[in-house]
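Have a look below at one chain only, the form predicted alone, in C-alpha cells format.
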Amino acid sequence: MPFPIRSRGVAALTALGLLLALAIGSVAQSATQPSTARTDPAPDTLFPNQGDPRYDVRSYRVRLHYAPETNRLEATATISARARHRLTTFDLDLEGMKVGDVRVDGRDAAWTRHGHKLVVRPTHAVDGTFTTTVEYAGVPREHTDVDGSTEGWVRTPDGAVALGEPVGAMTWLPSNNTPGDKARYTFKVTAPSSVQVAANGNLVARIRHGNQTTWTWRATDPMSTYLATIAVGKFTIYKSRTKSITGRRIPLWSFADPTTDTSATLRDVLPEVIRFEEKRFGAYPLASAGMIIDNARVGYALETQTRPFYPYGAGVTTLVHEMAHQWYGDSVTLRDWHDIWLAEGFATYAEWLWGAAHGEATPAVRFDRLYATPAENELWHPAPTEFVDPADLFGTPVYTRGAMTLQALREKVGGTDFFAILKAWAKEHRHGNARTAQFVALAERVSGEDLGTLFSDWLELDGKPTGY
C-alpha cells in the first residue's frame, strides 16, 4: 500500500491498482462575509468567508520569536497592500492568538475580532497602497477539519511546522487568506540555537546572538497563503544545487528530523525528478527547491512552495506529485478552490508520466482501467469542479478524474499539442492565478479544436462520461 501522498489526501490501492484519494474537508467558516464593491472580484466560492477581495497584498514581512518548549509565538506581521478603492474598514484572517496592537500607515487603528476575522478600522480611510502592522502573541491553534484531519500550526515533539491547506495559515499569520491573493514573503524567525528553522524561498541570513539564532528566509516568487510554511525543530540540514534546463543553478535546501532521517532516497532522486518534470512542463519556475521531513502526525504530504513537507516514509511517487505542484498549484495557482483539479489533477498525471517512464502502466492504460470503474463508484461523483461540500475538496474526482481529464485531452489533441499545452499553461500563467476556463481557452488555441464538450463531460458532469 503506498504512503499517503496527496495534498491533504490519502492514497489507497484498489483491486484495480488505482491510486485514489480519500475525501477530506475543512471547517465551515463562521464569520460574516466582507462587503464588496461591484468592481471587486467575487469571494472564493467554497470558502466565501476567507479573505477580503477589496484589496491585494503585495508582501508580508513576518518577525516571529518562538519558544519550542511552550509552543508560544510572539510576532509582528507587516502587510503591504493596495486597496482596490477607498476603504474605511478591511479584514484580515486570524484564528486564535491575542492581538496586542494594529497600526495602519504608522497610525494606531481600531480593531475588533469576529470569529476568525480581524476587522481593522484605520484612522484615515485607505485608498491605493497602505501598510498594516499587527502585533500578536500566544500559543497557535491546530486547525481541525470536519473529518478530524489537522492543519495550521502543527505541534511536533521538538517544535512545530505550519501546514496551511486550505485555511490553516490563519492560525499563525494574520493574512488575506485566499488562494487568489498571492504575495511575496520575508520570514525572520528567532528561536533557540539548539533548533533549526526552515521556510519558503532562500535563506538570506542566519545570525546567532547568545543562545538564540535568527533565521531570515525570503520567498521572492509570489505565493498564496496556504503554501507558506515555517518549520522549527532539530533538523539535519542538507544543502546542494542542481542545474535547470536553462543552465540556472537551483539551490536545494532540505531539512530532515534526525531521529528518523528517511530523506536519503528522496534527496538523491530530487534532481532527476526536477529534470524529468522540466522536460514535460518547462523550466523549473521557482527560486529554490528542497524538502522538509518532520515528525508531524498529520498523515499527508503538502506542496509548501519551494520546500514541500513530507512525513516519514514518503516515497518517490510522493516526491513526483509534490514537485509537480511547484509548476501546477504553486507557480500557477488556482484562483478559486473549485478549480483545485488544476493542481491535484495535474500532479496526479505527473505520477502517471513518471510511472510510465519507469516500467509501470502508461497513462492510457491507467485511463482505461479507471474508466472501467462502475458508474456508482466515488470516482464519478461529484464532478471535479462542481462539488459544494468542503469535504469533497480533496476527493477522488479532483485527483483521479482530474488526471483522466488530461489523458482524455491528450487522446483528443495528440501528444505534441498536449505537451505544448502543458508547457504554455505553466509559462503563460507563471507566478499568477488562473481558472479552468482559461485552461480550456488555451487548449483550444493551441490545438485548434473545439474542446468545450470534452471538458464539460469530464469536469462538470456528475456521473460517468460516456463515449470514451
Given for the second form:
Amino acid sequence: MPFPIRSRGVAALTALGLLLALAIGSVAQSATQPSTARTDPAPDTLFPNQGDPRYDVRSYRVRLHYAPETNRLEATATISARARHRLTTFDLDLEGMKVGDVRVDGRDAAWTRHGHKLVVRPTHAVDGTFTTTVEYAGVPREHTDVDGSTEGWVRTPDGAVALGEPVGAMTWLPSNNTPGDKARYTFKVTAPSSVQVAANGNLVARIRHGNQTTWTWRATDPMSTYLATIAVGKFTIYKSRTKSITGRRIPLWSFADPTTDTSATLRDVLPEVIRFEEKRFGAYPLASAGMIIDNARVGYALETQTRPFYPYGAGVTTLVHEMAHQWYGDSVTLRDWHDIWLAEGFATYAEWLWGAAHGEATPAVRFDRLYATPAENELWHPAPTEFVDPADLFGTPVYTRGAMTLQALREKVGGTDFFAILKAWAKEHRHGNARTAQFVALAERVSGEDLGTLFSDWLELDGKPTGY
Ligand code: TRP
Ligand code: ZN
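Okay, that is the form predicted alone; can I get the form predicted together with tryptophan (TRP) now?
The complete assembly is shown below, putting the previous chain first.
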C-alpha cells in the first residue's frame, strides 16, 4: 500500500520561514532517509538529485508492453542491486508514470513519490543483494532539459525512441539514474507485430504470439542508464557482422525507419570506422554494434550503447563521433557529469582524426585556427570542467576546447605517447567510470612528464590559455 504523499511544506516562505522550513525539512528527511554512509560514493555534482549512492544496481530486467497508437506502456522492472550498508529505505528515479505494486525480495513494499523520487520502504531492511520489482504504466513524458532540448521517451510518427542523456532514462525506467551506477540489462519488449523493436546489445529472441511480438534484447556489457535505449516503430533491419582487430566477429544490427532510410552510407562505412578507431583507440570494447535511424524530431544524435541513435540525414562525421563514444563515454564513462569532456572532447577529436585521414585539415591546423578565436568568444568560457549551469553540459568548451586539450597534450608528449595514452585509457577503464584527475595521472605515467599545468590551463582556467 502506498503511503500518502507527504507535502514538503516549503511554500510561501519568509526569510525566517525559510530557516525553519530547512530545519524541519532536514529532520523530516533524516526520519525517512538514513544519511549516506562514509563508504557511499558522492552524488553527482551537476545533478545531485539523481541517483541514490547507497546501493549499486547489478541488473535491470525490463518487461514492457507498448502500444504505438496511444504511446502507452505497461511495464515491470526487476532491479537486482547491492546495498552498500543496511537500508530501511532507498530511492529510484522515475518521472511521471503511474506506479502499481512495488516488491522487495518478493514482499510488498511501501512507497511514496516526491518529484521524480520513488521512495521505497521495504518491510525488512535490506543489506547486501536485494531485488526490487516495480510495476508501472502510463504514457511516458518527454523530459525537457534546461537547454531546451528534448529527451526521454520521445514520440516518433510510428512509435517512440528512448534517449536518456543526461537524465531522460527516468521517464520510462525506474532506475538509479546516475552515470556512476553501471548495470547489465535485459529488455523484453512486446509490441504489435507490425512494428519492430531495437535496443542495446544483442537480439536473443523474437517470438510472435498472435498479433503481438516479444523482442528480447540483452546488453551484457555494463551500461549507464543514460545510454540505454529502446526504439519501437517501423524499421528495416539490417543484420551483418564485421571483424575486430582481435579477430572477434562483431555482430552489427542496424535499424532504419523505411520512410526516411538514409542508412546506406552509414551502414557501408561503419566497418571502416570501427577499424579506423580500433587502430587508434584499441579493440572495440562492446559485444555488438550498429545504429538506429529514426524520425524523432530531436536535434542531436546520441551514443546509445552499441547502437547509437541518429536523426535521419545524419552524416559520416556524426557516425565517427558516436562510434568514438563507444570507447570514450560508453565503455569508459564519466564518473560525474562535470567530467563530460572525457566523452565529448574525445569524440570531437575522433572527428578531427577522421577528417585528417580524408583530406581535411590536420588536428594541428584545426587547433591553430581555433586558437586564433578571440578571448571573449564562448569557446573560452566557462572552462570545460568548470561549468555550473547544466545548460553548459553540451557547450562549445566541452566539445571543442575539450578536443583542443587533447591536441595540446599530443603536441606536448608527442604522437607515440599520445596514442599510447588514448589506448591505455580505454583499456584500463573499460566498462568503468573515471574522472579527469585519473586521466591526468595516466597521461603523466605514460609520458613521464608533469602535465598538471597543461590540464589546468586547458580544462579549468576561465578564458583563453596563453602560451600554446
Ligand atoms: N551526446 C550527444 C553527442 O554529442 C549530444 C547530445 C545529447 C546533446 N543530448 C543533447 C546535445 C542535448 C545537445 C543537447 O553525441
Ligand atoms: Zn558526443
